[in-house]
Each structure stands twice: as C-alpha cells, then as structure tokens.
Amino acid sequence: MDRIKSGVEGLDGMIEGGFVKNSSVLIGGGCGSGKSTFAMQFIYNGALAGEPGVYVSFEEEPEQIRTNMAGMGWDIEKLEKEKKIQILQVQPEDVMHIVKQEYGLISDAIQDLGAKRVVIDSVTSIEMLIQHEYERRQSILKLLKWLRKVDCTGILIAESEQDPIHYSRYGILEFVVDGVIVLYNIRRGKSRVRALEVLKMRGTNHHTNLVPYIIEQGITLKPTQPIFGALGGE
C-alpha cells in the first residue's frame, strides 16, 4: 500500500511507515492532549515534503491557530503565502450548509491548492448539530466518502473524555474510519503524562502499546520510556 508520512516523530515506525494513502484517521483525546498540534504537524510537515494541505477549523480563528503553532517553531504564514497550506475557517452557523452542499467550499480549497492532506477540526461540531442518530451516521459516512473522492488523506479531530468509553462524541466515527489514534493526558499523583495509542489502523500491522510523548516543537513519541516511571509521588 502507498503510505503517507504522519509527520509525527516516532509514529511511522508504529504503523508500517505511515498512514495508508487516502485513508481517514480519527484523532481522539481530551483537553490538553495535543489533538490540534498533532493535526497541524501532519499538515505542516506534509507541506514541507511537497504535499500541500488544507486545515479546516469549525471553531478556532485562523490567526489564533497561527499564533499557537508559532510556539512550536512553525512558520505557518510563510507556507500559506507559498500556497502550500490553507487554513479555512467555517463559521458555526455555516457548518450544516457546508455539509448539505457536500463540502463544496472545502473541495474548492483542496482543488485550488492541489492538496493531498486535509484536517477537519473538529468533526464533533458536525455531530452536535445533527439530532437524529440515523442522519448523524449518514452524514459521517458522506464525509468519509467525500474524503476519498477528493483524493486526500484525512485527519478528523474528535473530542473525548480523558479515559474514554467512546472515542468520538456519539461512538460512531471510530467504527467507520480507517484508523483511530487516541491521545491521553493522564493524571498520576501530582503530575500528568501524555501517551498515544494506535487503537485501529486498517491494512496495517500496528503497535498496540501506549507510548509516552512530549509536546515541544510538535509531538515527539518516546517509545523507550516508561509511561509513569519519571513521575512524582502520589
């Protein structure tokens, strides 16, 4: 299978070299786990490697995203000017219009940029606006079908609990996407540690153990370190 590098240091070795091309991967996690950082790292490093990307935000302002990611040492604005990255904000009141129009606005951005990567931040915003379970499931399936149609590898961000039973708000997405990566921000005594789990990755013989990571200049996995070994006492 053709593989797309994740851009996250240490991850590709866990998933046979990267994400399957044109697959859809859910990134789930609670507050402070680094979901948006993971997603922009995927877009940013892809752009540097010659694979332009579109980052779609349903909640955060583009300028705030640029400012947050500048703290990682990433010059997002420079890559935007070079037509390698586009941050596309969709206002909350326009989300359902975009869905009903089969993501035409986002498709146009992908086509204009020649994008090979796309992030939806967050798909929880779509789920919350659909009241009926059947319609919600059909909308999610339509989203995944659209992703395949536009010839992009997609990251879908979903908000979940720190120790989740479901990895998306209604427990649907994790069953229909191609891959699920869970980011944990675990409290241990007086400290917290972050850990990543590859819960699912179709067509891939992936690692199943939890791996600690740090967030400095992006996310870096530390597969040789114990998760709780360096933490303070209870």
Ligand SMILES: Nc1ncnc2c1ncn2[C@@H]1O[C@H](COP(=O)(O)OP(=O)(O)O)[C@@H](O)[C@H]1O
Contents of the next structure:
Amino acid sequence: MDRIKSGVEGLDGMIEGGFVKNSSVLIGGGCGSGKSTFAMQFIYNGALAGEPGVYVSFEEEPEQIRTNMAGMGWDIEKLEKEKKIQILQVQPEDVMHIVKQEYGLISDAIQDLGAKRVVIDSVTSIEMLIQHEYERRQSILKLLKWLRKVDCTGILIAESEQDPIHYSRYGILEFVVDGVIVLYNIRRGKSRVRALEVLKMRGTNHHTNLVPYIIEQGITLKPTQPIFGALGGE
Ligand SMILES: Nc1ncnc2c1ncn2[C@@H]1O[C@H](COP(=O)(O)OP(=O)(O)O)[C@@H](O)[C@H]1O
Ligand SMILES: [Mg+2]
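Next up, the form predicted together with the named molecule, please; the one we just looked at was the form predicted on its own.
Everything in the complex follows now, all chains and molecules, and the chain you saw is the first one.
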C-alpha cells in the first residue's frame, strides 16, 4: 500500500510509515488540543515535499491562520505564492451551497494546485448547519464519496470533548472515515497533559498506546515520556 507521510514527527512510525494514500483521517479533539496545527503541519510538510495541499477553513480567517502558523516557524504565505498551498475560506452562509454543489468549489482548488492533500477544518461546522439527522448523514457520506474521487489524502477535523466518548459531534464521522486520531488535552490537577491516540487506521497495524506530545514548532510526539508520570497519575 502506498503511504503518505503525516508530517508529524514520531507518528509515521506508529502507522506503518504514514497514512494510506487517498484515505480519509479524522482528527478529533477539544479546543486548543492542536487539531488545526496537526492539519497544517500535514499540509506544510507535504508542500515542502512536492505534494501540494488545500486547507479549507470554515472558521478561522486565512490571515489568522498564517499568523498562528508563523508562530510555529512556518512561512505559509511563501508556499501560497509558490502555489503549493491554498487556504480556502468558506463562510457559514456558503456552506449549504458547497454541500449542494457536492464540494465542487473545493475540487476546483484541488485541480488548480494539483493538490495531493486536503484538510477540512472543521467538518463539525458543516454538520452543525444541517438540522435534520438524515440530511446530515447524507452530507457526510457525500463528503467521503467526494474525497475518494479527488485523488487526495484527506484530514477531516472534528470538534469533540477533551476526553471524548463520541469522537465527532454527532457520532457518525468516526464510523465512515478510514482512520481516527484523537488529540487529548486532559486536566490533571493544576495543569493539562497532551496525548495522541491512533484509535483506528484501516489496513494498518498501528500502535494503540496514548503517546504524549508537545506543541512548539508544530506537534512533536514524545513516545518515551510517561504520560501522567510527572504528575503522579497513572
Ligand atoms: N507558537 C506556539 N508555541 C507553542 N504552543 C502553541 C503555539 N501556538 C499555539 N500553541 C498551542 O496550540 C494551541 C492551539 O492549537 P490549535 O491547533 O489551534 O488547536 P485546535 O485547532 O485543536 O483548537 C494553543 O491553545 C496553544 O496551547
Ligand atoms: Mg482549530
């Protein structure tokens, strides 16, 4: 199976070398857990390695994303100018239109760039705008079907609790995607600890333990560090 490098240091070794090419991987986690950072790291490192990427943002403004990511040491704007990255912002009022058009606007951006990677930040914003359960489910299935067509490896971001029971808001996404990675940001006494778990990765003999990570120049896994050890927990 062809593998696509995640761009996240330490992760590829846990998943047989990377994501299965053209698969869809859900990144779930609470606010501030590092989902957007993870997703941009995937796009940024891909772009540097000759695999252009489209980052679709339903929430943050492109300018805000560029500024946040500059804090990680990533010059996103330079790669945008070189047509290796495109940030596509979708306003809430345009979401239904995009869904009805079967994500055509995003396909255009992918074609323009010859993109091999795509991020949807976040699928929760799409889900929340659809009132009826049946319609919501159909839109998610359509999104996955579309993703399989566009010849890209996709990261789908889902908002969840910091220590989730459901990995996406409506508990549908995690069943239809090929992989699920959970970013935990859990309170232990007076501080929080970050840990990543590969919950599901179809076609992959993946590690199943929670691995601590830090956010500095992006996300770096610290497999040898005990998760709660320093705090006297588990
Ligand atoms: N330059 C930085 N250095 C270290 N940590 C950072 C930096 N920028 C952001 N962070 C951390 O990352 C968190 C935001 O990550 P983000 O990817 O936006 O989370 P999410 O998308 O899950 O809400 C911040 O709350 C902060 O803790
Ligand atoms: Mg985010």
